[in-house]
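Take a look at this single chain in structure tokens; it is the form predicted on its own.
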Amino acid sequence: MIDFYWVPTANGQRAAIMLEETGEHYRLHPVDLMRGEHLAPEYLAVNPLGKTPTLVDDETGVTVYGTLAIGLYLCDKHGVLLGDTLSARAAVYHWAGLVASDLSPAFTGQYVFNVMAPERLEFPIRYFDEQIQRLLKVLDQRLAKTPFLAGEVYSLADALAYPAAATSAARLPEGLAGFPALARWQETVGGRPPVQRAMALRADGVSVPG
């Protein structure tokens, strides 16, 4: 069984797409930024950190922090959506460093500077939307040519990626519009299952920051 500690933003979606595909057996332990719950010394003791999403397998005794994290550890738990051969992997490896380490952080940076500032800085919002509008483009490209970001197949990259599809693009003021390849993919891994069960999940009573 997997302690799986989250709030319900992209990234904990992130990490909760990949716990159901994998079929993995998991408590949800919301965590409530706004109460401040991912600093207190309860959490902290299992992330000291302070930040979410982690993930605690009963099963191997390993803690696992982070959205890219999270996902290889399941795939290579389970043997899945990393791909058969290098050349695969490597392309797995390539988008879903992509989304972690340059999508997620633009829209967060987009997040902060659209919806949590008390001010608006222009500078900011104009880096992160050009940032998000570059990187969607991006992506876009890569889906005109292929019907899943690493190739023919669904893999850890798609899981990654759709929260910033479906929920993060959706602050944007025109969605997806201009992006059809993306919007075609999003509606494609929109109906997996396993995806439709980690978006469903709720956090009653959790308030999300913004």
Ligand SMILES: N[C@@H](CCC(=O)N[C@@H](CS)C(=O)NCC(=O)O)C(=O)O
Contents of the next structure:
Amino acid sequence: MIDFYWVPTANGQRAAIMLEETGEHYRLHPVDLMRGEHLAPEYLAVNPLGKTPTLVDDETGVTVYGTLAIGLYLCDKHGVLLGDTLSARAAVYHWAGLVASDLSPAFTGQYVFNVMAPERLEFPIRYFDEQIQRLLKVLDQRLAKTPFLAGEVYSLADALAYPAAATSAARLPEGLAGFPALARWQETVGGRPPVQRAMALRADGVSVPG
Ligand SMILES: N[C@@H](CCC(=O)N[C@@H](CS)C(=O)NCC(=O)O)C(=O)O
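Condition change, the form predicted on its own to the form predicted in complex with the named molecule:
Then the entire complex follows, led off by the chain already shown.
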């Protein structure tokens, strides 16, 4: 059984998709950021960084924090969603890495400067908007050539990218209209039952900043 410390944000959804994709049994522990539960001693004992998502796997005795690390751990544990050859895995690493180290921080930056910042600062708002547009364009160009990010088959990279596409579809003024291949992929990935179960996770009474 896995104890899963989670917040209903894109990062939480990424880790939840991987738990569902790999058929893990998990206990959901919603962490309320607004109430400061992530900085309470009980949670800092699990993850001293005080951020989510984190999982504690009592089957293997390991604790893993962060969406990419959790995704890689679950792929490794179950032998799925990474690819069978070095070149197939390289494609998964490339796209999963781009999502984790470029796209996801750009969304965080956009959220911080649009929702959390006490004053409106034009430069960081424009900077993160441009970063997101540039990254979505690259994903769209890739998906115009291959059905999934790493190639012919669904992988960890798609699982990690999906919440960003869903957020963009909801937040951008024209949704994903300017990114037709990404929109097609979003429908396909969003139709997977594990993805639907993860995206439907709710924590009554738990709120996030903003
Ligand atoms: N690099 C981490 C980022 C995790 C992260 O920023 N988590 C947010 C919730 S989505 C959090 O716990 N924030 C609390 C804080 O920053 O104090 C990942 O990929 O999971």
